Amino acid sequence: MALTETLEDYLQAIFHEENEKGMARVKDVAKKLAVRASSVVEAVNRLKEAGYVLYEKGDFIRLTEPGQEVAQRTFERNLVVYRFLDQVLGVEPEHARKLTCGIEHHMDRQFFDALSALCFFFERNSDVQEKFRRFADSYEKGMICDMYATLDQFGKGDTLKVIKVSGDAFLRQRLIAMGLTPGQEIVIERVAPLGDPVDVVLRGYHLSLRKEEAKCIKVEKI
């Protein structure tokens, strides 16, 4: 039988109860998942069918040995996507515990060892994750409105990729006709003391552009 995700979080409450007290009772499951004893018994007996657990009316619910196996798969699934929600991300606890019942059913073997993977970078690399909740915390409060910077914040010897052009429809038109396409690599040749104009080499040959057009084009560092 393939185990939906409620049948996961019995399994996993189940696991939680015998870990914690030694023995899981159908008031304790029913607690743990805020649902009616009803339901529970009704979820018992289905495992029990597909040979997840033991149980008879009035006992304690026990895990077998492929119960075991699931509720601990699904156990350490929870672990990682909280860990990664609250450690790195920075989630609020309450709205991370929601947001990992809706993802950890979701997850394949290779999603979860890149998850693990990433969680233990951080916890080894305390300084990058700190960079990275300072950038985080600026991009969600609209510090930062771009992934990319502009042409005009970048100096000589510089190599950039073009990420994309703005500005009005004509700027746009005349600065696209000049060869500033999105993926086109230009190189900073010379910036003037004030910042204009700056001279950039693309496609073997110089351009010279003022400093308003180089705040429209959006570039990445090569």
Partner chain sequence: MKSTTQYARSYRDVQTHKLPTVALIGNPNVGKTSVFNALTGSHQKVGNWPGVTVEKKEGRFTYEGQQVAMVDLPGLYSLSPYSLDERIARSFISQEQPGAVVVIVDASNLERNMYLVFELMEMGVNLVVDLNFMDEAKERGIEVNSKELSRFLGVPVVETVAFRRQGIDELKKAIVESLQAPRRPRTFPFPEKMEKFLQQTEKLIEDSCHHDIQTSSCFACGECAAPNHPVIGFPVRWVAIKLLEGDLEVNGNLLSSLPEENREVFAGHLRSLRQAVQAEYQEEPEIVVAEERYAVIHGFVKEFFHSRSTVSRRMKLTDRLDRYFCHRYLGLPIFLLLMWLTFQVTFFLGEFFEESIEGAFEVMGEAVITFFGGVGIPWLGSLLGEGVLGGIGAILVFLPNIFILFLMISILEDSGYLSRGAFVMDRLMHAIGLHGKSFIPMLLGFGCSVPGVMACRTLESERDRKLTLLVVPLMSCSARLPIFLLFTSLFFSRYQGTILFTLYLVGIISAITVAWVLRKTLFKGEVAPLIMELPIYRIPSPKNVLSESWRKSYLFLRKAGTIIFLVVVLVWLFASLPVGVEYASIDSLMGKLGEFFAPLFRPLGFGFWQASVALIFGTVAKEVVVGTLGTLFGGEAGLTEALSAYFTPVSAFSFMVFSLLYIPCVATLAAIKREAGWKWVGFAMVYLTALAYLVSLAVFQIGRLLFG
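Can you swap the form predicted on its own for the form predicted together with its partner chain?
A single chain, with no partners or molecules, comes next.
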């Protein structure tokens, strides 16, 4: 039978108590989950009905084999979700723990496998991880357009479409007045001998821009 989220939490708590102390007592489980002992007894009785634990009044709580299995699985999910939040997304540990408690109950096998793979992938590719973090940072700061590349990232001969012009008011106004409006097609004609500035063609004329300015122009390659 499927367990409710609360029961899963109880199972988890019992699992941890057993692992840490070798046995799980009602008192300790209540303390761990910050609930009354009577609530624990009630939950344990329902877990017993489902066949996940063995329990007699005044005795320890013991996980049955299916109980072990379910608890183990939940624990693994918990770990993977926490790792994802903490290491990949960079969520604060305390907040990550809270979120994990919610998310772990809603995972199926497929999600679990995919998430594990993702965590593993980021662990193996720390440069990608780093890049992603930077991207996420600016994304959070509202610079949604960082999803697009900027003009300075392209080279000679590339034909691009302007998506957006950012930068301070002065710069933006300047660039727009020169015809770099969203949707405008531009071609990178050449790059200066020392790598900066670039020469682009738009609206039938040549315009040179420093990379500093080109960084403010979000583009899409055509």
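Residue numbers count along the first chain shown, from 1. Bear in mind the structure is a predicted one, so any value in this text is a computation, not a measurement. Think of the rigid core as the biggest set of C-alphas that the two forms share within 1.5 Å after superposition.
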| property | result |
| --- | --- |
| Threshold 2 Å Cα movement between these two forms at Leu54, rigid core reference | no |
